[in-house]
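The chain below stands alone and is given in structure tokens; this is the form predicted alone.
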Amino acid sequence: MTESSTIPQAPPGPGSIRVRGLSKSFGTNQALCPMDLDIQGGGIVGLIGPNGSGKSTLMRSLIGLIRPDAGSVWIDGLELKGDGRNIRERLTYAPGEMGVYREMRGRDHLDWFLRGRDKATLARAQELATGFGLPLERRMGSYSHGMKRQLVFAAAMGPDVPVRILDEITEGLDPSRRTLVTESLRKDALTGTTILLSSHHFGEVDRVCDRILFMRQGQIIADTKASVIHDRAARLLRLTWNSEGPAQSVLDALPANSYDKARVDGTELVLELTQPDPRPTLALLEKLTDLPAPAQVQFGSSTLKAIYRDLYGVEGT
């Protein structure tokens, strides 16, 4: 299934990410089929997609860490090329899978990740794991899952840089964390950075994002404002029967004009309304008398797995 983008074209300029053809196998396993991409300079994008979806093998072909089987990558105007260094020097990456020296210091290991950095872009790193509250002087070790994700997301935001890709920063951490993130990510959006993020927290994606990209096998099934993707689950309908049947009939009884979208699944019928108003829709169904009331109506969605299973008939996590 995939979904036209009304997103332009970017040049391949000043804070850019352009993908033409990257494609990328292991085995008999095609990670990343081939496709393209534009990613305009500024703002943030969300990249949302079950696990094995191809997500991480998408940022890792970007900065070089891993090497397409086919395609070409631009950040920033620059073409990846060889070992990728050209481009990592304009970018930071915070990778979704962690390794870390149990032994350094919390501070100690701030500067390694940011060996051959300047001191500003250290002192910015310090400053934001210490806002995070993190306790420096102690030994990695003693670090939680999250306090280490906080201390890698501290380092891929000190160097002042035109491109950031951060696969899962926010996993493992609570709620309150996570809004000390995405407060930091909007702040640096501002600046003019370019931030591709990977999540499976809509609500996280939601709020700080200016477009999301849904990801299924390897392929990019959907493009689109983050704008949009609100409207439409704000328009999304759900009626649950306690058996199977009755959604299939009323799917069946209903006016073609009176949703723009529907799939029923078993004992549910989810509609995406032409408007955002149900009440027409549900009038409607109380016509219908020959037919078993719904035992439960449900209007708007607000989690990830509901909206990308309702809007794009996959299972997103």
Second form
Amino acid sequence: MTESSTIPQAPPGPGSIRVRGLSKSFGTNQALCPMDLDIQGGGIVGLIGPNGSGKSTLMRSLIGLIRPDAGSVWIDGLELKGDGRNIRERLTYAPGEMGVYREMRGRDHLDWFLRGRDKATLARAQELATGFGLPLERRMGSYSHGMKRQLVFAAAMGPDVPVRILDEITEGLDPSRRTLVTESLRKDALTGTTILLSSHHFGEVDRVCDRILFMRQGQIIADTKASVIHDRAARLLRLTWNSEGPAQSVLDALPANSYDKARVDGTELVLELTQPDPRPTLALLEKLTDLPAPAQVQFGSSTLKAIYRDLYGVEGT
Amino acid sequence: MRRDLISYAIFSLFLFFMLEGLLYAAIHWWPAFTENMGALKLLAAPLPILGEQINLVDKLGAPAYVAGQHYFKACNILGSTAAVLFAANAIAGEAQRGTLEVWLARPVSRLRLYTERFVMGQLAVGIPVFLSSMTVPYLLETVGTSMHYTDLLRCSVYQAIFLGTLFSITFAFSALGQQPLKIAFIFLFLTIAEFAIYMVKTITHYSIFRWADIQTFAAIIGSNTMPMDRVAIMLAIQAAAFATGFAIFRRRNP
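Could I have the structure of this protein in the form predicted in complex with the partner chain, to go alongside the form predicted alone above?
What follows is the whole complex; the chain from before opens it.
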């Protein structure tokens, strides 16, 4: 089911992430189905999926926070062993949800986040946090949700490590801060850092990603370049009628070379066109005068739900 | 680490001042206690356990009085409360606050995190017992009596081991749980129940406080030695609780 033809297999090397047969269950819930994954060093990889799709479990398993039921993980060429401390020295991690010590000042909390790192790391993180305009002398209790997320981000970006794993890092940030975050990530990736970035919002982090992994029900259902997804999403033409029937009839009447993929779903016909311009296809539809005209025509698909449904034929949310 | 040190130091200092305050008041009441010994015996007559303790103080004097007031009463009640509260919050508190994931995600081994909290908690409970005990000779001098530092040191070691055992058991549960208040309530209830049991003649032998009562400390002072069989058992319980708690903690998901 995994679509991964565009991504080469990476040898475990500097900044690489390699996963073999990784699986995890919580009781009867299979959070991660046995999976293999190779990420080459350098660049930004997006891990996209709805809530509960297994993104956080995968990320936690990569750094030894969760013990998998089976499988192996290599980060930066080093195999995860024991409690994963050897791995965590080579990466930083920002969790999707977290609490803070409300009584601590921002500066002290940053220091706490960075325990086990060198002093230069703290200086870099403080510089980044100051750049965000965070009041480091104020107590964490007075920080807003967005400010806490920015502090976590600063802590994750401070260490000079080959890999960063960031779970929902832009969640809770306003658009201008998101831009700052994504710009920082892009700059960092250009220096050779590997960044694994998760989000449940397509169209948010994918703009900075070189590659995107789509997850659903503990599986990676698609593994492709961001540009490919954008290109495919931009060629989606969705036609909706008020009743069932016309959708299949229109599909039958259209020449097969006018689309790459097509799917009929009740009153809807979704076409992945061969070209980015929908006008030739729409002109063909106009000629089908014996069939009812669609009630709604939509071109392009940007929401995660739509991409899951239209590109992969599954309900993603 | 720094945050933990500050936090434990503050609570430890608070415990010390509480113990010292109680000790100061108790020792300054010693002359009045001796004067009213006869009346106190009559008052305690309906409570055989209490009566035994007053008789012991009457027989052995100030050292037994200090054992009763400082170790049996203040250290056992305040110390065990502190031990339970420190331990209950040690790991479950991180889970409840939502900081457990980041706490574990740093490049520090779980064994080190676990051991640091365990040791700091033990010290936070034990050090105030030692410090307050070391002021006893000075305070006793103010009421015209005395006591040897070595006796107090021995009693403090034993008391710290006793409280450390309560701490260790609660700590193991904290490694498993997510609700420090619930853990603290359960263990405080059990501790108070054990203390209540001590006072009931027919079931007093079921109380853990039989191992840290006036008779125990009086024996330590009188014999110049600690009951090593009890010490060994308590240290073994601590080791078992530490190992069990860590076995849970190392597999714990944030």
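Predicted model, so just to flag it, every value in this text is computed and none were measured. Basically, rigid core = biggest C-alpha set you can superpose within 1.5 Å across the two forms. Residue numbers count along the first chain shown, from 1.
Once the rigid core is used as the reference frame, the Cα position of residue 65 differs between the two forms by less than 2 Å. For residue 30, a C-alpha deviation below 2 angstroms is recorded between the two forms after rigid-core alignment. Once the rigid core is used as the reference frame, the Cα position of residue 184 differs between the two forms by less than 2 Å.
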